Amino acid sequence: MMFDQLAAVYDMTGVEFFGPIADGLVDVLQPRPGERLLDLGCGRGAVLSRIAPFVGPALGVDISAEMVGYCRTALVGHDNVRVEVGDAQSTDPAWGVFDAVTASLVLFFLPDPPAALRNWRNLLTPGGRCVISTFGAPGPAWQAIDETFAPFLPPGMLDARTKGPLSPSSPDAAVDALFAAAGFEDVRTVTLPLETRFASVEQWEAFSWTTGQRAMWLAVPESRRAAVRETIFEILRSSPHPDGGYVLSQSVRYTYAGNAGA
């Protein structure tokens, strides 16, 4: 599995960018003390770690071991916190139930998304709510980076971020129509900028391969990559930050759904 191999180095490589989407999912989300939480494809801990002061008893999951035993570290001394491999696509209703139900950057990476919604809210108290973040639309330069890769991408990855009402260029109101035929209720969506600065064209080359961008280069025949490298490290240099580096912007949408109960 991909993630187990990068486990040991994701969101390692000094780049501020899981950081900052999982503080605004935190604000999206105000949690409340002593509710029970779940997060799901928890990863390194990026919400677990932010989130653990402020409830009660919480719950991460994720279907790699390897983040998991990550996780796991960098929980130690959260004693209202556990940590278990497991999958946000058919989830366990031995797990509990839980007020708060968040996903950051995951929802896309699952097989079937309407289900998954609807086996999340089946472990919602009433009242819970959900909380995810997705990406919103690239930037200029961004953009330029992803369809650098596209024609090697296979048409599943591709699909995945050209259609479809998860994908960057749909509307905020198809990420809230899933989540209310799933059984939600007052459903909205914020997007918010979000600006990653990288010090220099290596530190984004390594950063890339460090996160799920991994998969795009190894669709790259490895023949091509040299040509692909260069082409990116161009429009990056094409996208300086005032005080030195380069900077590519992003939109992230986070997406708040209630339930209503039973």
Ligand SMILES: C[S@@+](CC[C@H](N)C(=O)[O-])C[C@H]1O[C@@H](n2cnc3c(N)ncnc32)[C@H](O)[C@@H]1O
Contents of the next structure:
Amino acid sequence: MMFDQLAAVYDMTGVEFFGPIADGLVDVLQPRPGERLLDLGCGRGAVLSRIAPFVGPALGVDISAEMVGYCRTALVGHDNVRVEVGDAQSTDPAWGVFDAVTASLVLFFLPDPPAALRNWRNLLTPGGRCVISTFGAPGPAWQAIDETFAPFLPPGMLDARTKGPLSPSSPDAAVDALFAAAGFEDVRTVTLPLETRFASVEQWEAFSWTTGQRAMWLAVPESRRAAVRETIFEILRSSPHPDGGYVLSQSVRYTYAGNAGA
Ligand SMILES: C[S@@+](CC[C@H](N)C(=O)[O-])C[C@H]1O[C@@H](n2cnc3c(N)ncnc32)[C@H](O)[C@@H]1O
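Moving on from the form predicted on its own, please list the structure of the form predicted together with the named molecule.
Now the full complex is given, and it begins with the chain already shown.
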């Protein structure tokens, strides 16, 4: 499982990426004191570590046992938080009921997002809400990097990134429609820009091996990786940050959805 392999280095390269995205999600959710919260695909705890001080009992669930281990360590001292191995696709009613469900950069990894959203809604109390983050359109440099990998990717992987309502190219309304079809109400998506700074091209490369992009590197034959690396380094050099290093922009979508009141 890819996330077991990269859990030790995930979000550990000093690049500000998953943290700012989690900040945006917490802003949209507006956590309430005492509420019961479920964070699905919690990873190393980007959302949980930010939200734990503001909510009541919280449960983090991730399919990767390695991620769960690191997340538990990150949340030591937050006695209101439990972290368990579990599947965000086939949720378990034994987890309980929640006032809020969050999932940052997770829904597009699941085999059947519409069914997952129906399951998530069933875990929510009346009046509860769900907030997720997904990727919107990449900026031109990030797009060029994606296009450098594209010829090497197997068709299934290409489809997941380029087709369907959760792909970066689909409109916000398509994401909203997924939630509405699952029975959510008051659904709205906001898209915010995210600028990510890399101190060096090497830092970008290290970062890329610690994220979902690792799967793209693995799809490139070893004999071609040096050429791909050089192409991408050139793209980065054409996108300098005013204060040094390089900058890639990527928009992030936050979708808020309510579960109808009693
Ligand atoms: C891009 S990471 C996001 C992690 C965390 N939410 C964050 O913002 O840093 C995606 C996470 O989803 C988890 N994941 C993937 N499929 C899952 C599933 N079916 N059930 C639960 N977690 C899953 C991965 O193990 C990984 O930790």
